[in-house]
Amino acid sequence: MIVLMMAVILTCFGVVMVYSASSVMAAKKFHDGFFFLKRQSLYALIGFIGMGVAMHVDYHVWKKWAVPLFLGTFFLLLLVFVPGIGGTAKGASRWIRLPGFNFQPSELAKVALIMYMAYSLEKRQEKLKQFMSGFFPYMLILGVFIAVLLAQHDMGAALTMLVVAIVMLFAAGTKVQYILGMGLVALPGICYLVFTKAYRMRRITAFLDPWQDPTDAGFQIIQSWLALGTGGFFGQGLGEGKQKLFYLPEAHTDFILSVLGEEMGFIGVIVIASMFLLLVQRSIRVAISAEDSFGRFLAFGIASLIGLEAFINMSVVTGLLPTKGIALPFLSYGGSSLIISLCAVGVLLNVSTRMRGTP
């Protein structure tokens, strides 16, 4: 099964790259070079168990849980603002503190949104041709979620959820003019959000010309380019990268592809990108061949989420998009992203058991 193989290979390779990218920093900060390796390995194990369970749970069960899960994740998103429960880092409030682990509810919210929309779109697909009774209610619901995410300073998750929802609505038959009209209406609001926050403006200016501020706003992308450029075609060799040695910020999380590019070269980056492309292509094939509308929307939403996050992360690392805090699925360090991504793949694999052919 190609989907399963790609998810497993990417995750296992991600564990190796997390160790390569973090060992020196972990040794200095925690006096244990294996600190992040041990945690990422545990997250991968939990994720594989979750994926195995999800593979064997009839995906129709998620119809019953779609609304409670959706409302529950909204409650979790609000919990991050509660003192003593929510965790804050670098000005962003995105985490719920648990013993030995920080949970990021926005990662669960992305999958909960997909399940809710798959459930709702199956029931209301015939109404999507109408604006007020079909398209507009989804925009209201999305608006509430996005407002909460923006209050957490998590514009990356907000935009991801918005794009995935729009893609699902388009696939379900929503009129293009509704989507374009919504985009035009939302454009002034997006501009306002960008231009009224200094840190967002710095990201835009750094994206346009990182050399204007090479020691602050442009530092991260410049170090990423140096890592990718140093790697050349074949790379410096696994573990031999230099930019991860306190030059490249977030080397084991959002910018792990930069470390991979330096150590494995252009060839390594192309292999990883091709694996994501194959994973998404096969996932879309699952969606097309699913036995019912709920399965089609569910599989298509998961495929869109994985593909979009991989595309955004790779674009940020290479300087094609402004810096956003979006992890590279399966590879970046982080328990919430890895565990939930693997569980989502498990749901996708269950959908595939009810289609002709092998994903």
Contents of the next structure:
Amino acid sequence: MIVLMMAVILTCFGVVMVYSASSVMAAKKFHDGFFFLKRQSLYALIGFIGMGVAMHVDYHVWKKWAVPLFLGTFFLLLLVFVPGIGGTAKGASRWIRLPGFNFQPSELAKVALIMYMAYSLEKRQEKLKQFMSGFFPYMLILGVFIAVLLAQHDMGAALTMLVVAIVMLFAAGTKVQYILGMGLVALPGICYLVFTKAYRMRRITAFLDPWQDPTDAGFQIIQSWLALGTGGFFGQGLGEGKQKLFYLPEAHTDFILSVLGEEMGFIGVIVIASMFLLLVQRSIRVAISAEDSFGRFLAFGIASLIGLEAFINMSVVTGLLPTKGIALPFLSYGGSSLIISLCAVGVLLNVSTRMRGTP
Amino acid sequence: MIDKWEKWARVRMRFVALLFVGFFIAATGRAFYLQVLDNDKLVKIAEKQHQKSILLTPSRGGIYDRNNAPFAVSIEMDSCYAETRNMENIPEAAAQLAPALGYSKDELEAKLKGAKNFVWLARRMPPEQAKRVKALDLEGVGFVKESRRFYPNSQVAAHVIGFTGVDPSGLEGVEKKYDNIILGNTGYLVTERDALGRDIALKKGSEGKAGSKGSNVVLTLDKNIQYIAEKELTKTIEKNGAKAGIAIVMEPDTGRVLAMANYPSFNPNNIKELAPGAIRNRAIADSFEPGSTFKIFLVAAALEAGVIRPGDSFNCENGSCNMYGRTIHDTHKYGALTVPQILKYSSNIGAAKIGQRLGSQRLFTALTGFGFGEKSSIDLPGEVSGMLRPQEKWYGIDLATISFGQGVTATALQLTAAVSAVANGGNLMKPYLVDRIVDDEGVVLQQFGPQLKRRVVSPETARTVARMLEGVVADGGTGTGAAVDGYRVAGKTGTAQKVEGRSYSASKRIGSFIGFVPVEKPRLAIMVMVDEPTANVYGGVVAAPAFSAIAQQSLCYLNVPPDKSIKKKPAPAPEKVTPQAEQAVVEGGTVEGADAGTMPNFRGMSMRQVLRVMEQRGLNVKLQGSGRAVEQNPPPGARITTQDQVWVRFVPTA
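Next block: the form predicted together with the partner chain, after the form predicted on its own:
Time for the whole complex; same chain goes first.
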């Protein structure tokens, strides 16, 4: 029940903050200050309905659907590259254009991956300790997905999926040395990726010392700091923030927490962070007391996904990690992310209804 | 087996849950650092980025003559702005404001509907206009006091005072030279702005910062003498159909400039309609060939060097003499002339021969001593140094021509300073214009005094030259027109051909007269220069009478006792000196119930009105504060004379 409450409260919070962060910008761009508010409200409504439906669907259904869904999203991810279907924004093409709505398949892919892995991990639990049959196949599948996502310039989604998969494997009992070993092997590859794409490289250097380039690469993180700093302990008051007035890029999406920090202060930030922590801890407890392994991994994967996205986003906004393009679940503006996150929570809630009592 | 595996999975999940707690601590800890511990620095940077200052015109200090008569004052005026976001109905407001501000309604509406929230509607409005706009009492329309420069004497001393630009920095004259002292600190209003640079609103709780007024400058100029010099110069220029002219009055003992007049002149209150050339302060910015006035310094140098004695006589070759293949002419034919006679009749041949006896090295050194070829360092911008070639570059005829003031150029100020050195017993003083700098309470912040540049000739030489120069003005001399009733005058005429291109012009001349008075204890050194007179070209005819008139009126004004040794010629009564009635009246207007000679009641008047009244009376007034008059001394109705010190205190109206 707490998980449901947290998800609803965070979503409502998000709708308010999206409006506050975007109204001036929307008024200028679309001549409608409510542009983003209207859309986010609609997404929230759809999301709530989806969540309600998912809550009442026996999660074992997903076991049957896991493989088709997984293959289906892979197909959708490829569809993005088809001209006329795929949509492009800011040098990235990761959307499928639908009438009145741009669908981002990578959001769906995250949940599809979790379902597939939960299904697969339950099936092959004995083999997981082996490298060739228990670890390598997952890496291979992941590698393909990540390659596609990187081709869409969606580093954030690629990273999230990788980490979620690794966390799930870890929970399922994969030997830690495999994971660390893979990290060592992957290191040169990651370096290669960073150093060959100028925009990634600049994000790294800007992360290390944003003041060196305060008007360009370091601009976003500095503006985020200024927003947070201006907020102080109690904040400037809702709607009183200045940083969202064209200073802070992505104010209503990835950097919504900066706006919140400016307007609601440290109090607001810690409340939001606590709500996420509570949501994640509760979800992990659902996983731990799930009635079977599929439910356990399903719940755990969803909990990890939400937790990772939330805390990586917070770390980015406060400058602990370089900027990656990861939205804050429930709060950031974005239909695909919000609807799918809420549906995932619905699935998780269904798992919780079939708990077998605390062990 | 399965159970064990599931147990392990639960343990590992708990471990991941713990990791999330760590994550939480890191992120919120970082937020705490940024928002609570380190936020001062960030707030400052953010504010800088969010705020925009709207600058207000700073208030300038006043410029006063040596008796504290104002030459330049700053008057507080209303500037009017609109904050369009606070306006209820822009078209309606525009319709009401447009007639009061003199805009067309559409124009104003477009201005108010622009992207900016803060819009200046009118800056430094006339009081009547401000009243009308204030009466509209519109939401979103605000007022702020800004100062405007005002020159109560119009063109009097315009070249010395200079003027300011639209932004309030000084562009010419004392206004420019002492800009950093006169100019106050800029005040500002603070508005908040977004990243696109559009201001959002005037910052609440912060009125910005009112500017502070700059310091006041008190000049050595005497408004009355300045006025006399300008009036007589203009008269002379017009009478002789000349193009331009200069008159300078200096205190010989100190180098204080009492008057520096230029023709043509201009009204600094209205610099938009300036004729080109009218603003140039020719007294310091133009150098010209001095001609015969230069003989003063030649004779002084030769006497000082001991190569001639006053009684020595020189053969003036009947007006024509060949030197280095060129012929030198005198205007009249003379045989043998003594040194005083060479000056009196202004013989070029005699001067050339004295020059040859002195030698180019000693002449050059003496001329340099008198300050030629170097800037006088007067405290005005735009001074030139004139041209005195180094002695090594004097060839052939040069020594002879330089001896009578050709092939060398000087400014009027250099000549005045040099003749002052002869007048004061041989000391070259640095000419200066600013006597002191005072704050609004009258406390002297900086006092300037006379500065001796160097001793040029001995007192004996100076006295001898002065006596000889007296002869120039005596009957038979070239400068009889410069004589002043009741005073002994020393001086020298000069007539120079103007250089056009590379040769001398056949018709264009510069006529000049420099001298000092009274001879024994000189109070005034005066220079008059007339550029391109058309009727008569001789300095003795065109410039000497102006010298006489300026000297006559100034001596009378200064109450200098006449020399007993000179009999007063029955001459027309001297002109009335105090320029009360003729003084440039800035704007019409009368004050009721104020008899001449009694102190008017200034209470409630604006600074501008007070100045106007004082101007009409020829009174010196010291103004304190700004706004409306609240206090005065002497009290209303008291008997006053032009010598009395009058002060009026103002306080800003609420």
